[in-house]
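First, one chain by itself: the form predicted alone, in structure tokens.
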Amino acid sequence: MKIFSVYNFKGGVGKTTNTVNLAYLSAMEGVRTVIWDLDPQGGTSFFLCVKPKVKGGAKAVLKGKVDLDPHLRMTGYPNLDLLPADISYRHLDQLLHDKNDPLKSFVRVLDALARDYDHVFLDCPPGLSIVAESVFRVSHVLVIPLLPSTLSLRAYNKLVQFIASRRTPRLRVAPFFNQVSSGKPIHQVVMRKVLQEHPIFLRTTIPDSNAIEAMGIKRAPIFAYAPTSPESDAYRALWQEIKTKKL
């Protein structure tokens, strides 16, 4: 099983839209794929038309002997399932903190998912927390959407320093620019400079787009209603780069 986590400790950078679209592409390749929505806002659950209600809450998901069947939901798309979040996930950090071994509880859920899925996507809440540290330690690829702005890059540098201070031997970091506006010269200046100086950044960028914003109205991946759009093509290119680039 391979774990892709979409994370940034800043909010409003497009983590959920990217999670949904990348997981959809994984599933459309015939790979058994599941999203674990870790955000109490339940954005992924909303986009995929799944009621944000977890029986027994986050505590039931993390309990000792994990039976995830009652919590998993089909999304209506082949090979793509969802472990939804609800408001109880606001206590997830505290629940992990109360465990003798927080990481063990997190891994137990992932091990249960590994029995039925080949790719797991984690839609992560913002912030540096016990949840975030657990995500860093279990993930194979940390997909980091960033706005092309000075403050966003400053936050990214702090994040990289934090990750470097932890033992994450198998983690690959995959930052890329999201919500890029062609009408903002500063976006072009920042991207050009960063992409020239930092080869770790993915080359594919995702535009600031009404078509992507419409996911909140359509409650579907962009491919369900705009499969031939430039935005869909950008996501296909991003997914290929994530899969193939040696980071």
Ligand SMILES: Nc1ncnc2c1ncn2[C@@H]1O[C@H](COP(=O)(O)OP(=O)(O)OP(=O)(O)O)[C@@H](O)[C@H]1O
Given for the second form:
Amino acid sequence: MKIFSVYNFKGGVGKTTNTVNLAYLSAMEGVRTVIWDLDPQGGTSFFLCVKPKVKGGAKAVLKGKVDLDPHLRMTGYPNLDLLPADISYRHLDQLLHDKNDPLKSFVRVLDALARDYDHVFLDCPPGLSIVAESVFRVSHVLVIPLLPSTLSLRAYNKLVQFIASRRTPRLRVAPFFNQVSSGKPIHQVVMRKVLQEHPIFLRTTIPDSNAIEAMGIKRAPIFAYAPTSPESDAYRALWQEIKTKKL
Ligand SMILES: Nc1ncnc2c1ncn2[C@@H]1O[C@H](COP(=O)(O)OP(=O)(O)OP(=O)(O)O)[C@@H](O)[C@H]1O
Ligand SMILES: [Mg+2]
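Can you give me the structure for the form predicted together with the ligand, which would complement the form predicted alone we have just seen?
Everything in the complex follows now, all chains and molecules, and the chain you saw is the first one.
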């Protein structure tokens, strides 16, 4: 099983939006795909029209003998399931902290998912918490959406430094620019510089777009209502790059 985590320690940069669209593309390729929502905001449930209630809360999901059956939900899209989060996930950090071996509890859930799925997408909450550290340890690819601004890059550089100071044996980072506005010259300036200096950045960028923002109204991945739009094509290119780029 391959683990793609969509993460940034900044909030509101498009983590949940990208998780849903990338996981949808994975599932449409016939790959058994699940999203594990780690954020008490439960945004993935909202976008996928799934009831977010977690019976027994995050504690029940993490408990010693993992049984995810009561918690997993079908999304209505073929091959795409969801392990949703509700407000009880606000305690996830504390729950992990209270375990003798926080990583082990986290890995137990992923091992249980590995029985039924080939790709798991983790929709991460913002912040640099125990949850984030666990995500860095277990993930294969850390997909990092960034706004094309200097502060955003500063935060990214700090994140990369932090990750380098940790033991993350298999982690590869895949940063890319989200919400790029063609009408803002500063976006173009920042991106040009970064793409020149940092070959690790994905070449695909996702535009700042009404069609993408409409996911909150349509409550669906963009492909469900605008499959032939340039935005959908941008996501397809992004997924292709994440899958094929030697990160
Ligand atoms: N490319 C885009 N174009 C336009 N709007 C976007 C785009 N990407 C995300 N948004 C909008 O930005 C807002 C934040 O997106 P999202 O919830 O995905 O961010 P997030 O990083 O998951 O936030 P949080 O840190 O709160 O979990 C949402 O209203 C979303 O519709
Ligand atoms: Mg989110």
